[in-house]
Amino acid sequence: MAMKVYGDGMSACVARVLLCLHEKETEFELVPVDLFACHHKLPSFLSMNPFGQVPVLQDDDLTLFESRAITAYIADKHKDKGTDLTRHADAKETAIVKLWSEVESHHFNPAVSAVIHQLIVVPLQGEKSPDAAIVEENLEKLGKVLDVYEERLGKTKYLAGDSYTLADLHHVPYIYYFMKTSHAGLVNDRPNVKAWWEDLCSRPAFLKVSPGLTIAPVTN
């Protein structure tokens, strides 16, 4: 039985899981969850994820939430299929993948997600305008992270070495949305980061996922 992913393809976190499934050449079913109608807050959904957030993965009797936990599970279960996203044959290479995955989670994501929240989610809620101070504060944080990436990517093709891994994949949906904003220069002005991004967004797996990333940011 194919894995089931509950969510909406426009969600960056859902797209992260879909991207992993495509990289692993694994069959799955996307079960739509209407976020605008708050179906992720219904009791039936909360029984799968008590935090009321997408995505949720069901694989037979296993239910998982949190996108990075899901991608780690998929990459491990299907380690011999598709792209080797964890470098599982070498403990040291695997450790480097985990290291840069932690960097994404703890340094990159908080900054970029705060910017995207202000420029995309807040306008969708229709209650207020983006907070320019929050945007600027997190653009500064993001720039410092990308400076580290620029140096790292001057030494290796990808963050964890010369192979594409989860450490790169986890960045893709949020960078895609970020590049639609007027702040894309933070990526484009760093040659190594720009080349890395152009590589990531040209992968066949992402070309299958990107049509679902349909939300446009406001001008800011």
The other form holds:
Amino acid sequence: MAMKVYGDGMSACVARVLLCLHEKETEFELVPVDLFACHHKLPSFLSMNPFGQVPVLQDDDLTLFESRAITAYIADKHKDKGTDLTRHADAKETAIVKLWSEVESHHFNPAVSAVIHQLIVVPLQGEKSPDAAIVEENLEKLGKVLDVYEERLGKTKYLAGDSYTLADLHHVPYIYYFMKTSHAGLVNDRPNVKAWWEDLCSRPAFLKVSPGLTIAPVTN
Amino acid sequence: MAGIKVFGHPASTATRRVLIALQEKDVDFELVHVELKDGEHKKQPFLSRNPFGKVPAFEDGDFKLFESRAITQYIAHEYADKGNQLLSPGSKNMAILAMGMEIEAHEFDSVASKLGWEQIFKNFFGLTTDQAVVKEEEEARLGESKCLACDHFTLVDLHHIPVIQYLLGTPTKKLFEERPHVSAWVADITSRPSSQKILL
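Right, the form predicted alone is done, so what does the form predicted in complex with the partner chain look like?
First the chain shown before, then all remaining chains and molecules of the complex.
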């Protein structure tokens, strides 16, 4: 039976999982969860993920949440097909992939998601305007992270080395949304980061997922 | 053999996470002190070990890493045959571990660290609903098994220890005390020899 992903393709965290499934050439079923109607906060969903967040993965009797745990599971289960997303054959290479995945998780994601939250999510909720101070503070943090990336990507083609891995994949949905804002210069003004992004968003797996990334930011 | 070196500070929760893992694996190491109050972590040569300027950084011979949870996972795999088992075999068990580690990293740590920080250096900051959800979730899981991810101690439990140790010295400890399974788990993980050894 194919894996089931509960969520909506416009969610960056869901897209992270869909990208992984496509890179691993794995069949799946996307079970829609109506986020605007808050179906992810209903008891039926909370019984799968008590934190009330998409995505959730079901694979036979296994139910998983947290997108980066899901991608790790998919990459491990299907390690012998599709793209090698974890460099599983070498323990030290695996550790480097984990290192840059942690960097995405703890340094990149908090800054970029705060900007996206203000410029995309807050306007959708309709009650208030984006908080310019939060945007500015996080753009500054994001710039510093991208400075580190710029130097790293001057030495290696991808973050964890010379092949595409989960460390790169986990960035893709939020960068895609970020590039739709008026702050895309943070990426475009850094030649190595820009070249890396252009590579990531030309991958066939991304071209299958990007049509689902439909929400658009307020430009300011 | 050049051996294992941890570049960090003994009071840093992220450094402690790595030290506990090394103690659990009964592996020799050297803690190289990074003086945080002098900003040593924001200058060279430390920045060449971790360009994000955070402790800890790590070396095993020529092999270098940073990010505490990447380091603990490397230690758990590389020294799988030594000391205590910190992982759980099989793809599905490892998935549950991965999920537990993500929950600690994204749901628990950011809130709990802030609570610890605020309360140790400022006044009591108050409880948040996010923290309550984490605690309820942990209470439910710990009603079913002795440890968070499975029936034995793993990295999922280990990653929580340093921040919990600080929170036990603050009013937030009542969040643990009012939930019997969480309370028993906290007592258990903080009394492990490895957890005791890394305390100042």
